[in-house]
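One chain follows as structure tokens, the form predicted alone.
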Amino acid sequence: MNAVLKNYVAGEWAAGAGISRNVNPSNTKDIIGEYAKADSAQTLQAIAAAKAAFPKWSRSTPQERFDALNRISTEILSRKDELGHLLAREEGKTLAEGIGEVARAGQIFAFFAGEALRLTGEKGASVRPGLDVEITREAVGVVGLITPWNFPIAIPAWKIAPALCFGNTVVFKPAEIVPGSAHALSEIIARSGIAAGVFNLVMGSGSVVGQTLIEHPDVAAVSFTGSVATGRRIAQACVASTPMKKFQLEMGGKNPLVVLDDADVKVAVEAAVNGAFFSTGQRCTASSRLIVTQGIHDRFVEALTERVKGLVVDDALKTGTHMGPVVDQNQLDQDISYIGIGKDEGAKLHWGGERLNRETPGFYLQPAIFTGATNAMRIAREEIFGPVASVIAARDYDEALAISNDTEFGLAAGICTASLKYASHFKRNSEAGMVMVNLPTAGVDYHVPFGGRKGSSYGAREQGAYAREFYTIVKTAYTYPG
């Protein structure tokens, strides 16, 4: 076993108060590495370092911030195959998906390098004679970034890049079960030329590191992606803190894909398979509810089943694997539990849902298709976060739309149809933050806003130019020239 990989605090690599092991979900005998675990004291050191670095970094030139982010982007992209291999090995998505995610992280840093040069303000005349008005944006301060395990480099990238771009300093807490990609990204950031304290990595548990971040008065803002329950606790803590913190939450999804009678069956099946089962269904944008009108229902289910039967479930790093394992034993237990719940509720397990054995010990699960589901069932209302999809029958478009909106979530939604009328109506009337037509519900470009409505998201959008809404504060200033 190699040396323990350390946290990064105040420009130095520092041992933690404990150690965690990073296990390959495709082969539980493969220990990727040992990683330091921060305690509250080390998290406090990181917050203090970020606070000390903020005055100078927040007043750095756009060119300085562009150069740093551009260097980060360049290194990520030049190492995308290597980093993608690490990501697939520790998280369980296929090698192609891992490389694609790393490339997206590099593109995100490149985009925000450019945003550092594009930040502008406004200047105008006051309604009062002789006064000038300026509207500018300034950095928020120290931001705490708490990220999930399912996209262990892309989601950190779309939080860290805009935070640094707009002059904030960062304390980054990645998910405890996937520290490898976060540590590799942090090494790249540490080499980018930014000053000590501007960026800090504290690996460890949410109950210790995360709690310290959300409670500390010197943390001005918290951006979180994860479960609804944790998001609610973070929101309450940020509001209760003194001073109150700015917070941004990306949480769950129970995303519908509507398939109408006039849809191209092949297009609809590919959208459903990609959205529901790629990345092992472990995406908040996964299309776990397939709402199908009666005229195409049986043909769609038959074609979907044949397509899913052809998916190869195996080691994420093997050539030809379409779907890797779920991330760990806890997630596997949760998926299997929901499959049992679906059967108990009266839905038919049409295909799949079996625990699989492969050459190496891992958390392998057949993709599962339920039919005969209703939108009142738990499998249609609660986020499973695995390769489980429920087919729900609808009489017509109007009922399909009503079912798709009948959820506490509102992240993504899709429709497969040849009708411009229905496509246009769905885009306008879907209660989701992101809508896809004849496409999977998962998959958003790196330069456009990401986020949802209702219980899926709270606060400003992530990604793209809209990220400035969270990572900056608007200041209005008046001048009397005399």
Second form
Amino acid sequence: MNAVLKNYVAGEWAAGAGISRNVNPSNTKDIIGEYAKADSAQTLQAIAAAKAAFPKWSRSTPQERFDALNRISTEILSRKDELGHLLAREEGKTLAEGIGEVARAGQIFAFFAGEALRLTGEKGASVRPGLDVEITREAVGVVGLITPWNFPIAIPAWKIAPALCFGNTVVFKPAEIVPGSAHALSEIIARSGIAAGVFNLVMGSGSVVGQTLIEHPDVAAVSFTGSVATGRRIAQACVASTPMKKFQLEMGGKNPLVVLDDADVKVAVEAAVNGAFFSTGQRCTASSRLIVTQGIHDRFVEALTERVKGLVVDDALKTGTHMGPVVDQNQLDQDISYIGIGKDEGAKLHWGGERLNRETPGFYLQPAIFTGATNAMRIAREEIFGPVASVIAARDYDEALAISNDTEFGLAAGICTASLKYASHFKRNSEAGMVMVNLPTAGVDYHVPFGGRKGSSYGAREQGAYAREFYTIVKTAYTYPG
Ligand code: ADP
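Cool, the form predicted alone is there; where's the form predicted together with adenosine-5'-diphosphate (ADP)?
So here's everything in the complex, that chain up top.
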């Protein structure tokens, strides 16, 4: 076993207070590495380092920030195959998906390198004679970034890149079960020429490292992606702290894909398979509710089943694998438990849902399709976060739209139809933050806003130019030239 991989605090690589083992979900005998686990004291050091680095970094030139972010992007992109391999090995998405995600992270850093140069203010006339009014944006301060395991490099990238771009200093806490990609990304950031303390990595648990971050008065803002329960806790802690923190939450989804009678069955099936089962269904934008009108229902279910039967579930790193394993035992237990709940509720397990054995011991699960589900069932209301999709029959477009909006969530929603009328109506009336027409609910661009409504998200949008809303604060300055 190689040396324990360390945390990065105040410009130094530092051992933690404990160790966590990074296990390959495709082969639990494969230990990817041992990683430091920070305690509260180390987290406090990281916060102090970020606070000390803030005055200088927040006043750095756009050129300095461009150079750092651009260097990070270049290294990520030039190592995308190697980093994608590490990502697929630790998280269980396929190698192609892993490499794609790493490339995305590189593109995000490139985008925010450019954004550093583009930040401008406004100058206007005052309503009072002789005065000037200026509106500028400033860095917020120390930001705590808390990320989940399902996109181990892309989500950190879409928080770290804008945070640094706009002059904030960072304390980054990745999810415990995927420290590898976070550590590799942090090494690249550490090499980018930024000063000590501007960026800090503290791997460790949510209850210790995360909790310290969200309670500390010197952390000015928290950006979080993860579960609803943790999101709510973070919101409460941010409001309870003095001063109150700015916060941004991306949480769950129960995303609908509506399939109308006039849809191209092939297009609808591809959208459903991609949305429901790619990345093993472990995406907050996954299509877990397939809402299908009656004229196409049977044809769609038949074509979907045939397509899903052909999906190869195996080791994430093997050529030919379409769907890797579930990320860990806890998540597998949750998926299997929901499959049981669906059956008990009276939905028909139409295909799949079996635990699979492969050459190596891993958390393999067949994709599962329920039919005859209703929107009242728990499998249609609660986020499963696995390769489980429920087909819900609808009479017509109006009922399909009503079902699609009947959820506490509102992240992404999709519709498959050849009708401009229905597509336009759906785009206007869907209560989701992101709407897709003839496309999977998952899969987004990086230069436009990402986020949801209702119980899925809270606060300013992430990604694209909109990211500046969270990572900057607005100042209005009045001048009387005399
Ligand atoms: P998931 O189901 O994706 O693991 P969680 O919400 O449990 O969702 O975890 C998302 C992130 O939030 C992880 O980095 C986790 O360690 C962190 N986290 C969990 N509990 C807390 C907490 N009490 N305070 C801050 N962060 C937390």
